[in-house]
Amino acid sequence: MNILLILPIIIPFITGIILILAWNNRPFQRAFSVVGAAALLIAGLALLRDVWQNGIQVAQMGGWPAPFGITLVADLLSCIMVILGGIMVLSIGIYSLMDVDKGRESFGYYPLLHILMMGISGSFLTGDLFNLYVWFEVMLMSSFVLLVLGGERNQLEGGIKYVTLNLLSSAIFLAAVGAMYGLVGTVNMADLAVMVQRGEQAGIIQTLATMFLIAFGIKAAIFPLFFWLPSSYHTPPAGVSAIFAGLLTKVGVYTLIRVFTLIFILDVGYTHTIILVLAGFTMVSGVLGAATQNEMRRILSFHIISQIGYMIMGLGLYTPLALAGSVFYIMHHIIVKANLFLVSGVVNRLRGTYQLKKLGGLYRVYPMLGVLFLIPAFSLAGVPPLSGFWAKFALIRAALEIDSYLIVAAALVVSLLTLFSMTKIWGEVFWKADPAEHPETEENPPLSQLAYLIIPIAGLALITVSIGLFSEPFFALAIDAAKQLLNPAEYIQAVNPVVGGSL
């Protein structure tokens, strides 16, 4: 068994257990949380190196061969997602040292953070649909508690909407898994891919594909299933909002990409055209929602929705360049969106509000904070040479190559409206005069006193700039990941050589 394959699940699990055992030792919890996060990132990088050198890696738990046992699979897309998860939990772990209050710490914030990461990593690495459901539930339970931790009224209101819609998604998902098992007798994804490719009972398969699209679409917050997200993501502390914004919806996007490149590819002209249409509506509805908001985190929450549209746009186009663009877009967006939420948390800490009308003048007092906001903001809007520009360039070029002009028009208009929203935040928060007077000494502490908040923001900004300026190796990785996705036989052969060899 390849130990590297199980480390991204085992490390956050062990970290969470140790943090529970050290329940009353807050200094140890804070320090060990960061250590566990760093270990997860290192494990992800080691796994990526192994997969890049040796191909798709598979582990059969308990020695049971596929499709009978629990299968873990790591291809390039899985490894990319695990690494991004490691970067996120390390950044949030450092940020939380100053962002999370003692009350939330006393109710298990740090163990919950790592159990959440265990569920996320398990979702990226599982090779069968039922265990994907199990990891979703691990993720849902820990994320719900993190969302309402603190018990504030707006948190509880957002949490109820969040858990209700996600439970509905889980119910649809479980029903689809059960129906799929009843139809073909397996839930192993590689085995399912073989069964579906035979083309038997195509009408039922298309119905099940729609059920999976709805279930994963709710988790990814695509149109018209997104309304739970802007009602909940702006309610918890900034660190929690950041990891939710960076990772949770991307698990939904990942699963959409996985099942609609491996299993449901019998009638691409039907299923993927629907996905492409949904991508366009998701982009437009999200950015229009953002344009109407006047609260910093609600603007950013609506922009999560619009950016999800770009990620599934590549899946809908379903060409090598388009899928590479989707993978690259995910890499870019997780870093950028989490960073914007972290910046909003610093703004709130300095001024005590997220309301744009009550903010202003921060660039005069904190020019470095203004720069750290502009980097992810301009990247989100697709301003060159930052990472968002190359991500959107790849997707738009892929669409033009197959004459999908409507989705190109939508993508370009949404980019302009995104830039409008980012300049709106800049103008209201940083550029205009401060509507309240703040004494220089007491209300404007130097950023050096907020080091634990600024260090992860600066680190993520550096990653954004690096991906933009040195995009070639990152895009080469995305292209290789797309080639694997478009060659399901490679995945099937790795999981089950007997079945794969007969394809």
Contents of the next structure:
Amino acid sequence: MNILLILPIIIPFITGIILILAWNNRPFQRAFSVVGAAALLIAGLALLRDVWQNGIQVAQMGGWPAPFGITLVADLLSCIMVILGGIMVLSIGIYSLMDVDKGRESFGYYPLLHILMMGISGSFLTGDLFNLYVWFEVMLMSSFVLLVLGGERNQLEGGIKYVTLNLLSSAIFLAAVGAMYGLVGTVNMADLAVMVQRGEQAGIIQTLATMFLIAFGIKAAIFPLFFWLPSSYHTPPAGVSAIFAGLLTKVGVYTLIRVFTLIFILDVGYTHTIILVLAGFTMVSGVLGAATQNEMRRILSFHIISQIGYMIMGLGLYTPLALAGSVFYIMHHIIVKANLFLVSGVVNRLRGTYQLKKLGGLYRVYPMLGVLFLIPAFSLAGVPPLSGFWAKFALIRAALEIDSYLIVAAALVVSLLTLFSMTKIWGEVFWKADPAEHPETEENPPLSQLAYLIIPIAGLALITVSIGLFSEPFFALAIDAAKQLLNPAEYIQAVNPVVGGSL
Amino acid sequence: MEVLLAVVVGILYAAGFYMIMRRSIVKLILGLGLLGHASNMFIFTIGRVMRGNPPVMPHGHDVLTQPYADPLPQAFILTAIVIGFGVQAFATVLVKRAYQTVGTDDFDQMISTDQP
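Please supply the coordinates for the form predicted together with its partner chain, as a counterpart to the form predicted on its own shown previously.
In what comes next, the whole complex appears, and the chain from above leads the way.
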């Protein structure tokens, strides 16, 4: 059994438990949270190295062979997601040292952050549908508490909407898993893939595929199931917003990619066309929603939705290049999106508001902050040579190769509107004259006093620039991940050599 | 038996969705609870309702005695009930806090997070 597969789950778990035990020792909690986050990132990198060299890695929990026990599986996509999770929690862990107030810290902010990571890593690594449901619930429960921790009015209102829609999604997901078991008698994903490909009872399988699409679609915030996202993501502190914006919806995207490349590939013309249409609507409705908003984090929240559209688009097109584009897009997006939320948190800290009307003139006082905003903002819009350009380039080229001109048009127009939104934030927050009069000395602390906030922002910006300038290794990784996804036999063979050998 | 259970599941889903779409947040909690029950009953029903021997191999045999009952749907339901209980407890407290803070239990009044 490969111990590396368990580490990304067990490290956040142990970190969380130790942090709970040290409940009253805040200095220790702050330091140890960063250590645990760094350990998670290192474990992710070690896992990627192993999978890169030796192919898909499998661990059978409790020594029960698949499909009887719970299987953990790490292919390249899982590894990439775990690493991105590690980068996120490390950045947010550092950012929170200054961003999160004492009240939240003493009510268990750091333990929750790590338990959340346990749920997320578990979702990425599990090879079992019911186990995936359990990891989802671990992740959701901690995200519920993180969202409303602090108990402000906005948070509670947003929290109710978030909790309701996510519980609804869980109920649908659970019912779909149960029906799947009733139909084919297994919940092991590799085993399911084999059973479903026999093509029996294709009608019911198609219905179940749609149920999974709805359940994961709510979590990924695709059209028309995204309404919970822009009414909740802007309510908690900026660090929490950032990790939600970066990671949580992407767990939904990951599971969509997983089940619709491994299990439900019987009738690609039907299911994946639905996904492609939804992708187009998701992009357009998200970006148009953003255009009407005047609050910095609400604009960014709507952009999450439109960006989800691009990731789903690659899945809908279902070619190697398109899926590689999706994987690359996820890598680019998680880092860029979280970074934009982090910058918005710094803006709020300096000026006390997220409302565009009340902000202004920040570039004059903090030119460096302006640059740090421009890097992720331009990357999000897809300006070369930043990471977003290559992601969009791959997706659009893949769409052109199979003559899907409508989705290309949608993607390009949405890209332009994204640029419009970003220049709107830039113009309102950084460029226009400051509407309020600030005494020069009092309210303008130098950025060096905000080191804990600036270091993660600069780090993530550096990653964005590196992915953009040296995109080849990253793209090669994405291509290999896509190849693995499009060849389910490899996955099945790794999980269950007996069944896989007979394919 | 299956028909009866199927009808019950349908009623539970309908009642759950109806309650979720009411304006009161208290009814929302009831609706979420009903939906959870509906899912559990659904798994129970679709996992084949039948009388059978316990899925334990008798001493000295290496196959199960036919017909045997499948324990897995029950295991799923048990897990889901435990998780659902925790989530339900959290949601109840959340609704209580929201009522205390916002001062209303009417969803139409809770729109401050949806203002542009």
